[in-house]
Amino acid sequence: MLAHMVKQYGILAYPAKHSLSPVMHNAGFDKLGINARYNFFEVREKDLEDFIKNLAENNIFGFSVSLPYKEKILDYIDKIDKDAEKIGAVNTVVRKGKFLYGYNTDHLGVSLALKESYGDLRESISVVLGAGGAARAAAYGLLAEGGHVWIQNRTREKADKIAVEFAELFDSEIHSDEWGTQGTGDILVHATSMWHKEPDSMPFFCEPEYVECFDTVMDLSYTPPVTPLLRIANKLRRTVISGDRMLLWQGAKQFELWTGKEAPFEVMEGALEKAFS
């Protein structure tokens, strides 16, 4: 009976067990004395609808959303936050009774992680690599802070689509092109899932001649902790921001949406640092 009273949270993904979100969120729950646990919800696509139907029965009050469900989950959301709606992806779900509320904290994770290292993002010039949910969130976060964005993707049409949507949304000129055609700017943001699929690859954006054109290099992936791109950026003495910083900032915002309490940031940060060491 006691176990049933514990509020359940977790990460909805497939696969899910590579995530370090449980380490971070459970440290936060423990620090504030909240009777809750954060687990892995590794759900196959064919089982997604059943998972959603059984949230109340399983005492699940909220969850993070990762690949491949950030866009698919929109079909099940009752009310979507304006930022998540504009980004077109949800990474945070809050259950209140029978209703599901969708949010996106990824864009804040990107902008806040950049601001703590880079500073004011107004008038900054960033190249965002990718055109999926993470890239959309990164571009949105940068534009919301007054930055300028160039989106590159293997398939130019997908980059163009984001550029057209966001140019209208922010009343700003946004450039888009296929990979490798723009090599200068203040910030380079890698937002593809390449390291999951091709962990040993060395694409064009890992070439020193390309990386040295930027002051700051951010990789949204945190597996491995030091990606091939960040390894090159470190050698070139660029300011490097690893994916765990974005994970931490967006996770702190998730925690606050679920609990209504200020996230114990330093405790969550320490738990992540210990997990990476």
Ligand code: NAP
Given for the second form:
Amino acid sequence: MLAHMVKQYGILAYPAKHSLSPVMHNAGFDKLGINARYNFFEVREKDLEDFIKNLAENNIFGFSVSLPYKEKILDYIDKIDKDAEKIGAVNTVVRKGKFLYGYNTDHLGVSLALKESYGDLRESISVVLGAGGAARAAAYGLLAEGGHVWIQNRTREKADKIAVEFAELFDSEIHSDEWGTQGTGDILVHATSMWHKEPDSMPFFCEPEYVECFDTVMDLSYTPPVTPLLRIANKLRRTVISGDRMLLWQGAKQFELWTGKEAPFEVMEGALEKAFS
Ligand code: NAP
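Alternative state: the form predicted together with the ligand, after the form predicted on its own:
Full complex below, order starting with the chain above.
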């Protein structure tokens, strides 16, 4: 009975167990003395509806959303935040009574992680590689901060679609290119999932002559923590940002949405660093 009173949060994904979000959020709850736990909600698509129906019964007050549900979850959201609506994906759900509120903190994860190393993003030029959910959020975060974005993706049409949609939303330059075009700028953001399947590959964007065109190189992927791209960028003494910074910043913003309290950033950061070491 007592355990039931603990507010439950977690990550809705399939698979979910690889996630480091529990380590980060539980450290935050402990630090602030909040009677809550963050778990893995590993839910198959056929069970998604039941999971949503049983939220109140299971004392679940909110959850992170990851692959493959960031768009699918929109079907269950009662009120969507304007950024999440424009991005077309939700990564954070807050339950208040029987209503579900959807947010997207991924774009803040990218822009805040970049701002802490690169500084003001106004008029910066970024090349974003990929056109999945993470790339969309990255492009949105950069554009919202007044940056310019060049986007390219293996499936060209998906990059074109983002460019057209976001050009309408922002009074800023956004272009799409053929995959493999060596466009340059200030910031290179890698946002594909290729390292998951090809951890040792050396694609065009890892060529040292290309990487050294950028001041700052960010890889949204955090497995491995130092990706082939970041290894090269480190060697070339570029400013390097790994995916764990995005994880941390987007997580800190989620924590604040769930608790209404300022996230204990250093504690969450320390917990993540420990988990990565
Ligand atoms: P997604 O929606 O499934 O999109 C995958 C993207 O990767 C697509 O653009 C896809 O291109 C591209 N891709 C996959 N394999 C490729 C290959 N072999 N060569 C070239 N492109 C390839 O995934 P996502 O949610 O955007 O996630 C992308 C990455 O960001 C993942 O590594 C994920 O872990 C990371 N991420 C990190 C955080 C964080 O907090 N740090 C948050 C979210 C995501 P096509 O369109 O051509 O298939």
